[in-house]
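Consider the single chain below, provided in structure tokens and representing the form predicted alone.
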Amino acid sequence: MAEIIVQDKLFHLRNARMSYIFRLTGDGLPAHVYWGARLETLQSPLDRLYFESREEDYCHNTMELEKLPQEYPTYGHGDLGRGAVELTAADGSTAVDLVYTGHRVIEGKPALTGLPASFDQSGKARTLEISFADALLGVKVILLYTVFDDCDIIARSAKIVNESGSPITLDRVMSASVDLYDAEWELITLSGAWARERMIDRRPLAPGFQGVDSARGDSSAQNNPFMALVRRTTDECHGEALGFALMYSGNHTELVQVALNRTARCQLGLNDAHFRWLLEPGETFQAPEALLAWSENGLNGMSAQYHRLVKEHVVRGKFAHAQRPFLLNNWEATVFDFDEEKILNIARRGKEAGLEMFVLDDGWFGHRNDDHSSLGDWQVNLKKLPHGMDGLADRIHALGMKFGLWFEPEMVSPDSDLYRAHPDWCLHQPGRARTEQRFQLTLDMSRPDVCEYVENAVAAILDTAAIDYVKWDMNRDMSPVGSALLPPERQAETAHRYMLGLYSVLEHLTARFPDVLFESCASGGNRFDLGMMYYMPQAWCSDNTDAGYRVLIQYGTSLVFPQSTMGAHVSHAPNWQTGRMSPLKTRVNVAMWGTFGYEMDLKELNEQQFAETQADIAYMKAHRDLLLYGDSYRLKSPFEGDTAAWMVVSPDQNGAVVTAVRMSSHPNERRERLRLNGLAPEKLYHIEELDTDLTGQELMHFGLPLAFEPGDYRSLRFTLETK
């Protein structure tokens, strides 16, 4: 049971296996004590016993401020460091001095006003709300802190309020900060770029600021709103993690600033660049909520942690937990050459594969031959579908399939009605070329008359046609960004308003049409991030299909994601992206560690192909709840060596799927052996494809034996069920 325990200044957040500890000073700040394995008890000097001065040095008046590990820093009064919160009052002055004015301790989570949050179901969570005042500003800063029973996280948000009688500026906001004792850390990463999204980074702390940030308007493949600080002795199994993940899909920061006493401050939030908000008498700012992830059993306990707050406290809907169709996409089949009988033709041989869905890509509506035109015209192109979207889903429908579409509803083409009618929809500046990329324009999520129409073009399609899934895309980054509605003292306002809209939007329409399976797409993986994952439990994981690739993206994006949120598909072969050749049976061994569906034409396939595919689609039919549902393990990293592994684990240990696939080929080099994770030791588990029985003990210490084929990109698949 995750529980509270306030004494004597002391606030001890904990459940059965962390504590997450803070106290506050004799001058009413707050003081990071302890974050680790739960502790039973804690003597209220214990933590002083570490400080570099007397307590009563740590206070208002000194400039000692900046050796105390503390929760909420800022800027300007004793502490020389990045402040958590940075603002400019009325007069101009930016000295901020926050006290303790009271707490509560809440039952459950509460919810985040305009933003995605994390939610308990259980009424297991127990949330700490702590106040804190600037007297002299009139600043109230008011701090959530979220403990769960399930898993090993600390939810964490801020608001600020203004109770003063003159506006402020806020410079920067940080949703979570924590003083860590040492800078003996190394920090992990997820970067990269299009077609390369969340590659995984590893490096020391040095002295000075490191970290990832965003200003591009999405969370971005450059750098996802992730960073964990891991021992230099941990990895995959063994080891402390510590996990940063922000719950927000635009512009923030996540970094670590190692002070000149060798400590190490944390902190997550939006990022400060190109943001300011004006904050009138009597308003409230919301931040995004961090997601603090604790493990003492390497980067796999971490993942454990942030897939299980996925899984229960993230993802919303019907399909939280449900089966997800297996699917059939058109568009590396046609991209935008197609008409009804060809998209017919192509769904029927997906049909008698055994695939569940067909996806419509692009270029169903208005007059699109290509990326040149018409986004934002959300009608249908009746010379491609004379029947109307309603009557292609009706013919999908009737080969007993599901029928998707696709959409990109936040942009627009300057070759499109849309914007001829209203030019300034679009995100701009005055006086400045309107920046095109792809031949598209971002519109201006942050209007209401924008969000309105958006809400209302796709609700059109969906109320009129039997749509079972939607694939959201989003195809540019921000530049530059300004809104013709927001003032000049409010333009620096308009990429976090942006995502305050579409949040709006997406909240309005996964509500009213609750039945519909929404995916996520950005350019591939441009807004892979929980924010956009509380809207929709599934993401494509990136536009590059090549299944070498494709290890690498899923190997690193499983940090934090679970396999039931990674879109991952079957696709041609050489690969659009890469060129590559790879043999089919690895692409669909590569594309079952997450949400399967193919990318390509099944009638180009040969007879024996053809048939690899329907014992293939068979197979993930009867391991589908596994596949997508079980407990993930990263066996061998594809960034340390040629060898790629994980494997799926059923909660009650009774099956599990073992993947492994080698990079690169090599001659007159040993059998590798691979020890397994998760099993129960002494349970006896029979291996399919070796027609052998070993107990788990033998599968985790000693391991399976991988005999690949000769050749580059070769792959090994076992199944594992007990006896």
Ligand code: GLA
Contents of the next structure:
Amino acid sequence: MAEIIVQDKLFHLRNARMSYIFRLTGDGLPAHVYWGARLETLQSPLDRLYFESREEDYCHNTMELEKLPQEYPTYGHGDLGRGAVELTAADGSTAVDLVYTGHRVIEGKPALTGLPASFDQSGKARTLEISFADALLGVKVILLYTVFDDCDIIARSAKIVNESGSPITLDRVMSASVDLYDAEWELITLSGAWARERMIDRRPLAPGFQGVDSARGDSSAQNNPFMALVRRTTDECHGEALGFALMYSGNHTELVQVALNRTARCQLGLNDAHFRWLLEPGETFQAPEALLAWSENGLNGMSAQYHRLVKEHVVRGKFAHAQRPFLLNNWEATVFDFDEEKILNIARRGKEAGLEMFVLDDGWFGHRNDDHSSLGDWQVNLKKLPHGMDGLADRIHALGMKFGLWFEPEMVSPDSDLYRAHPDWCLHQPGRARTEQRFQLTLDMSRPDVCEYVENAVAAILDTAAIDYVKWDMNRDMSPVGSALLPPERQAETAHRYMLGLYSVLEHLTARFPDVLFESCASGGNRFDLGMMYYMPQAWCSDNTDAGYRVLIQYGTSLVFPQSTMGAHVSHAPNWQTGRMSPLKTRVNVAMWGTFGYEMDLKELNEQQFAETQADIAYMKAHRDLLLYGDSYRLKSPFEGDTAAWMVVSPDQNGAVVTAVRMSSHPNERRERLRLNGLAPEKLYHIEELDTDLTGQELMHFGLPLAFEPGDYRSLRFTLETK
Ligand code: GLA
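Given the form predicted alone above, produce the structure of the same protein in the form predicted together with alpha-D-galactopyranose.
Next comes the full complex, this chain leading.
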């Protein structure tokens, strides 16, 4: 059971493994004390031994404050770092001075109004709600801290309430801020671009500001809303690791400020670029949730906390713990060039191979024969699909497959009936060109009328055809952002209001269609975040399906997200993005580390490859629970060497699948040794591919030999089962 102990102005949040502690200073400021392995007790003045000044010197309106590690710092009464909340009062003043006013401990985990948030169904999580106020401004700040029982994560969020008689403008609102005692950390981020998302980047902290952000309207492929701080010696299995992930799908910031005395202020929340929020008297602003993970068992240890969080406290609905159908998507096979007959032929071959669902991708609506038109006009193109969507869905079902459909609901093509009828419905700023990307504009989801249209358009199709799965795509960045409906003083609210509108549409649709499996997508992995996962249990990792690159993308993604969320498909070689050839076996082994499927026309495979594919799909079916929901461990990083390896272990430690990929062939080399993880040391495992029995201890300490065939992008798979 998680617990929150409040004693002598000390707030101690802990579970069986971790403690997070802060206290109030004499005049009511929250000071950060400790975040690490569980402490049974804390002699109350212990943290004060670290400070140069006397406790009474750390109070409001002394410049000593910047040396005090804090929990939610503000500007204008001594601290000189970046404030967690920055605002402008009606008189133009910007100082904020928060003083403790009260707290309560709540059983469980409250929801956040209008935003995705982690939840707890075990009854074992505990939440501290603690309030602060600036009496002069009449502003209240309410911080939430939840400690979970089963994962070493603190969920934090902040709510700002204007209790004054005048409007205030919020310029910056962080979801969480933590001042760490030292700056001897390295910063890890998941950065990249379209088609090479979530590459692991690691660098030592330096004085000043560092971190990542997105001001692109989506959480972005450029910088995932996540950072980790690790010690120099931390690796996959050893050492301290702190994770900071934001449950949000729009503009965000993850920032570390290394200050004069080598402390590290870590903050994350909404990006303040192009952001301002007018808070009228009586109004409340809710910041998104931040999820702070701790581990002393390296990056795998940190990932295990996030994976458990996602599986138990983020993903909702009937698919949260259910199997996902192995799917066949036609995008890379046909692009826009298909008709019903072609689709049915592709689906039939998929069924013969053993696949369970056919997904019709882009191009089924309006007159969309390329990406120049029709987004927004969600009417079935009867030239391509003469029996309508219901007719196609019925025919696919008659093959014994489920049926899924692609939408890109947040977008509008200038060449569409929707745009001609409502030119003001897209994001834009008056007098400025409407910047197109992929020949499309972004619908203004900050508008209730647009949200209603989007919801009804999607629901209309889902109501008329038997659809089991929706791929919800979003294929452009947002710029310039502005809304025709908001007054000038609220224009800078548009980007966040967009996300609130989108979240409400997703809430309604997923509640109305609980049997539909939703997969999120944004030009591949532009919105691979905890916010989307609250509504959609899985997300398309990347438009790059090249196995060689996917190893990197999925390895990086797994830092935060479990394999049950990572859309991963086998596709044609040479790959259409990279031109790279990789063996079918490797493409399968890599796609197995995710929600499995195919993104190709299986008729292209020769008889031998097709038979191999049937066997692969049968293998996936035999091990589907283990592969989808087992505990995963990264074993060798492709960011550090030429070999990538990972494994998945069943919760009872009776089964495991291990995969290794070698990027390039090296002649005359000794075989690499792969030490496994997560097994029961005393159990005896049979390794199918080697026809050998080894104990968990042998496998974890001595390891398996990696006998790759010569050639680039070769892979090995080992299936372990206890005797
Ligand atoms: C995006 C998606 C792809 C595909 C295309 C269709 O790029 O990431 O998977 O759906 O759109 O236009």
